[in-house]
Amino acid sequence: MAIRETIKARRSIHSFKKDVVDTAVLKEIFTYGSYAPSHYMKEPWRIKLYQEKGKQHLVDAILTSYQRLGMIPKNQHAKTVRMLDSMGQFLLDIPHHAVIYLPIEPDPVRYEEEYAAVCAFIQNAQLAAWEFGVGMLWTITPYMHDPEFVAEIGLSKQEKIAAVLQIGYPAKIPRDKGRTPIEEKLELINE
């Protein structure tokens, strides 16, 4: 598939088949991701890939964070227990979760450069995945900003989560919703 076709065809996937993606394929996908532009070739991206039984630790940390942040009640009412079970099962049914993070650069300009490089890495990985028939959902959620969650998954205060990618073979591919014509976003300065 030509890169232009892949860019237009790729979709964010919200429902996945239960089939796991072979680790060799995931490594290849992330290798393509690593060709993202990186200032001073620092390649700041880091990946924690949760799969198989390893997902349970991540899912438990996510649900605990949602309760700590007040997004889910901290009680044992039947409705809360059902909600936790349902959310937990939904997350466990996703074949792979990749926590993408980077070291925090103390200089704000360097930090922006590093964060931008990580975002380019994520997009490259999404495009490469699509060519392998693998879907991803790039998520940015409140638990990523919860210091206790960050510590629970083994990261330090000197590391920043950029995204959590949900990964697997698509159960359903969303339709093309089109894009705003670029003329509405583009300002030409000719003089």
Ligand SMILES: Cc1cc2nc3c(=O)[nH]c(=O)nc-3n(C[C@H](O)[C@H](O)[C@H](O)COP(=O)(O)O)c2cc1C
Second form
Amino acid sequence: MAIRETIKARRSIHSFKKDVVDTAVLKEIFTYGSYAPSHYMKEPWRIKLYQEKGKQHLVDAILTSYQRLGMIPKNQHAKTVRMLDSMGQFLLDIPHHAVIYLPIEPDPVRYEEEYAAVCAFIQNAQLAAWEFGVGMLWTITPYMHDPEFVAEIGLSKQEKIAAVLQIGYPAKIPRDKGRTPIEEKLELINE
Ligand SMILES: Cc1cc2nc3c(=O)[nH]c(=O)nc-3n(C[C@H](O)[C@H](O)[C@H](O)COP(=O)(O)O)c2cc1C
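Next up, the form predicted in complex with the ligand in place of the form predicted on its own?
Complete assembly follows, chain above in first position.
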């Protein structure tokens, strides 16, 4: 598929088949991601890829964080247990979760540069994935900002989670929502 076609055809995927994506394919996808530009060639992206039985630890940490953040009650009521079960199962059914993180730079300008590079990495990876028939959902969720969650998945205070990618073969491809004509966003300054 030509790059221009892929850019327009890629969709964020919300429902995945249960089939796993081969690790070699995922490595290739992230290798394409790593061709993103980065200032001083810092290549600041880091990836924790949760799959197979490894997902359980991530999902447990997510659910505990949701309870800590007050998004799920902390009691043993049947309704709470059902909610935890169904959210947990929904997350476990997604074949792969990639936590994308970066080292926190003390200098705010450098930090902005590195976060920007990581975002470029993610979009490159999403586009490459699409060409392999693999779908992704780029998510930014409250637990990413919960320091206890960050520690629970083995990251330090010197590391920031940029995104969590849900990955797998698409079960359903959403319709193209189109885009605002660029003229509405573009100001030409010719003189
Ligand atoms: C930084 C970022 C965060 C996002 N977070 C979420 C999210 O938490 N949940 C979600 O369903 N989609 C999320 N999305 C996906 C957008 O909803 C999606 O890209 C947008 O609706 C356009 O759809 P498309 O990607 O299929 O063209 C996020 C996208 C970006 C770039």
